[in-house]
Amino acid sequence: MRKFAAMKTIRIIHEKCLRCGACARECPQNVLIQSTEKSVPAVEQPDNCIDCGHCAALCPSGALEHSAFPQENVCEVREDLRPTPESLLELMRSRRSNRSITSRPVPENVINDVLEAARYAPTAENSRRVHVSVIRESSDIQGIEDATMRFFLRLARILLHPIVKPFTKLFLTDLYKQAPALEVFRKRWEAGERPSVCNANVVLAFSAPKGYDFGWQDCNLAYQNASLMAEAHGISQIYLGFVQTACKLFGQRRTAELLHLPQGHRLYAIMALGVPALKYHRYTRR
């Protein structure tokens, strides 16, 4: 049996409306229209609404009713909880890629807060097409580590072969310079560590549907939100560029299997989370 989407309803209670026009001015789809300066805004073509929530958040008198935002989901902003510009800047200045991670598990409430922060990141046209895969099974993380290391070691054997090495040095300078670091990674990996994922016990993969034009932007905005929340909790968060580079070369199918991506999704960012072993007491001016 075919299912139909519920009809979207937006209603303005005339008796409550202050006629300020804020909802109409800020509606990105022109669903709310104020014809004159002091008239009650009218609702036109509600199905064009993208559910951004600007109108519900702006209305000072609670005169706007929206089926996507029932009153219990419209919350007053706690100004006393908002960070000051100084405190937010201090968080950003002191945030570092702290790669000394312990084996202690990341608390569940921290993971939930990090995911909630990512969910509240802006997306193009409020499409909210970002998906965050949470990978915490030791075998799954080991699989990511092993696949990454094996790939780069095979590649290095080819590109650093005595016959090929001069061309690698000339045309693939960055890769050539990374050879010593890869050797360090190899020794750590063979000793039982997970250097590619920084020994993390939680990995977050940010993906969006393949072909979506703003996947990279939306995923990295979500990543930034998640990173700041992890930092606020005192949790290490590291961008796994080594793994991401490997995933680009693995191909879509293999990457989706390793990172448990939804069908048809492409990876755009990947983060390691862990309880830090060290604490940075200072930051350096840049």
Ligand SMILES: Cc1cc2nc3c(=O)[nH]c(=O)nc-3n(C[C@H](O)[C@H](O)[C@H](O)COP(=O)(O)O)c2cc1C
Contents of the next structure:
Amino acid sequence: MRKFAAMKTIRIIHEKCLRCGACARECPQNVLIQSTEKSVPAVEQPDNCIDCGHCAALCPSGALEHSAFPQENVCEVREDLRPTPESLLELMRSRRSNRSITSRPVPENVINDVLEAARYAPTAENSRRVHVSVIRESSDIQGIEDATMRFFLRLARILLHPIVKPFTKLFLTDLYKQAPALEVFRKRWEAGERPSVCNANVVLAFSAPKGYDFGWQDCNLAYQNASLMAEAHGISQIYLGFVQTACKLFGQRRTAELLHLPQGHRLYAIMALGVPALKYHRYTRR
Ligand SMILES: Cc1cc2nc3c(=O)[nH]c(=O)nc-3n(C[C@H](O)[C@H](O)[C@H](O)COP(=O)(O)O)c2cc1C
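Mind pulling up the form predicted together with the named molecule next to the form predicted alone we just looked at?
To see the whole picture, the full complex is given below, headed by that same chain.
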């Protein structure tokens, strides 16, 4: 049987509308039009609506009914729970990539809050195509670690070969400078640690559909929301650029397997999460 997409309905209840025009002024798609001051806005071409929810969130009298936002999904803002500028800045100043992670599991409620925070990041045209894969099986995390380490050690064998080394030093200076750090990683990896993923108990992979133009931006904005939430819970979060670089060269299929990406998705950011072993008592000015 052929399926039809659910029709979008946006309705303004005339008796409740204060005619303030806020919904029309803010609608980014011009779906709501207030033709004259103090008139009830009209709904035009509702199919152009991008479901951003600004109209429902702005309406001071609850006069706007939107099929994408049933009443139970339109929530009052708790002003008393919003952070002060000082407390938010303090969180940002004291946030660190805390790489000393214990083997204790990251509590479930923290993972849920981190994912919820990621969901609330802005996305281009409200397209909300970011997917966050949650990897917490130890064997899966070990798979990511092993693939990354083997990749970089193979690369180092080539780039640091006595014949190639002078060229690496000259033309791939940044990579060359990483050689001593890689050696430290190798020793730790051989001793059973997971240095590439900072010994994380949970790895989050942020991905978006391959052909989507704003994958980088959307995924990294979601990442930032998620990382601040982890920080607010006192949980370590580290951006795994090392793993991401390896994934770029593994190719799409291998990356998708390792990081549990949905079909047709591309990887744009990876986060390690874990219970910290150390506490930062100070921040350094930037
Ligand atoms: C794109 C990107 C990639 C990163 N990759 C790694 C990584 O692979 N491993 C790691 O331990 N830290 C990684 N980091 C963390 C940075 O090293 C860290 O943010 C920087 O040194 C500043 O420290 P802070 O985050 O504590 O302020 C990465 C950060 C970014 C933004």
